[in-house]
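Only one chain is given next, in structure tokens, and it is the form predicted together with the partner chain.
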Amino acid sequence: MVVPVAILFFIFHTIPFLQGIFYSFTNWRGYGDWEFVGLKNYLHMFQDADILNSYLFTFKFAIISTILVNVIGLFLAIGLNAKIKFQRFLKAVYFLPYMLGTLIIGFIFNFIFAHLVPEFGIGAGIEALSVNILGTEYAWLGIVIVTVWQSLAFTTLIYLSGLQTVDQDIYEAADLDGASGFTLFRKITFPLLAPFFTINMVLSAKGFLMAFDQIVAMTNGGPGTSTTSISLLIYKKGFTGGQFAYQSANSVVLFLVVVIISIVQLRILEKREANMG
């Protein structure tokens, strides 16, 4: 049983991966003849405005979204963990966005930014809100908002499950020692949540570096190419732009970026966990 499964996995997952690496050293356009070009694709990437822009945008977007999702998620989790009414109902509502398809959420927010926000902006006389943000240089902010809106559900839930493992006696003991408010949070809650912080940071950063659906639904990479993420660029130029081999090189770099960032995050955060524990 295991061997056939492993063989199938090798054929349909590992071979395409290796093929991608192989083609990244060629000049194949996806059809016709090709020849080896060595590292030319990789070297060319450093001078390609499209590629540099997509990396710049994706990093900016991923870093800001990761920070926002984790900060807001942590506070929401603390709020939800307090003894409040309708706690289970609230939890259920908060988790809802995670269940919905990113594409549809993107369409819905596309409308909000195109019609609802400007309608409100004009009505309230706020000039900054009276235009469709997705058509301006701030389009990336719109994408951050949607991404955070959807991803918060998951992040909050993980922090919440972390908070529920915290023994309440610790707080009582700390309370007796005279600690309160922010000190409690900094000295007790946050350190105890460290492993959950690690999971959230790694998963959200990895996910955001891959962003695709919401961008297709909201800006399709525009205006211009200002919100073209790495994934979207690979999709567009790789399939229809005759850049099969070149975008394969881009995929390999994206893979390395994701692996390196994940490993670095794990290392740093685990070290921090160990220091605090």
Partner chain sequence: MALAMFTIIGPLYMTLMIAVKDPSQMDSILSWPTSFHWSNFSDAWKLTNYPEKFKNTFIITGINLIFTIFTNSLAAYAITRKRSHSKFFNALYYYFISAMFIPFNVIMLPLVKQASMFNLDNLAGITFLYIIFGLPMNTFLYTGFIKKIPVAMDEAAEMDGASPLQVFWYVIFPMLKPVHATVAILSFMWTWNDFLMPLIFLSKPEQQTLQLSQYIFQGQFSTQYNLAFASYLLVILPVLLIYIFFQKWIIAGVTDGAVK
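Positions refer to the first chain, counted from 1. Heads up, when I say rigid core I mean the largest set of C-alphas that superpose within 1.5 Å between the two forms. Here the structure is a predicted model, which is why all the values come from computation and not from measurement. What changes on going to the form predicted on its own:
When the rigid core is held fixed, the Cα atom of residue 267 travels less than 2 angstroms between these two forms.
After superposition on the rigid core, the Cα of residue 255 moves by less than 2 Å between these two forms.
What would the structure be for the form predicted on its own, given that what you showed me was the form predicted together with the partner chain?
Just the single chain follows, nothing else.
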């Protein structure tokens, strides 16, 4: 059962990945002749303002989105895990955004921000809402809002699964000791959810560092290049800008950045789990 999947993975993922690494040491434009240029592409990246600005935006977007999606998702999970009415219905409602395609959601919110929100803002006399936020310097905020809204479903689900593994006897014992409210959360709930927190933090950061679909659908990197993520820059310049080899080098660097950040996160958070234990 595994062999066909492994073969397809090797053909459509591993081979193109290795080809990208190979071409990153050339000057190939995606067509025509090419020659080896060594580390020239990699060295030039550190002098490229477009790449540096894209990395700055990507890091800002990833950090803010990761924090928001985990904080909100954790408290949503705690609320949904409580004994409330319509619990199953609310769980289904919160998971719905994750079932929709990111591009579809991006186009829908593009329409909402461009038409419905300004119309509401004008009618209510709220100046801040009377313009399309995606056409202003705060366009990144619109992308963050949509990204967090969609990502909350998966994050909340992971935290919910963690909460349901907690033995209720622990809470009963803590209640007898007088623990309640934030103390109960800080001393009991969060330490027991530490492994699930680690999973969510690593997966969220990795996903947001490679953000592409929602940005293409909502701003296409604009206004100007203010919301151009590194993945979008690689796509635009690599496939339509005649910089295939150069952006292949950029993609290799992005891969290494994501791997390094993920490993560092795992080490720090696993050490924190051990200290909690």
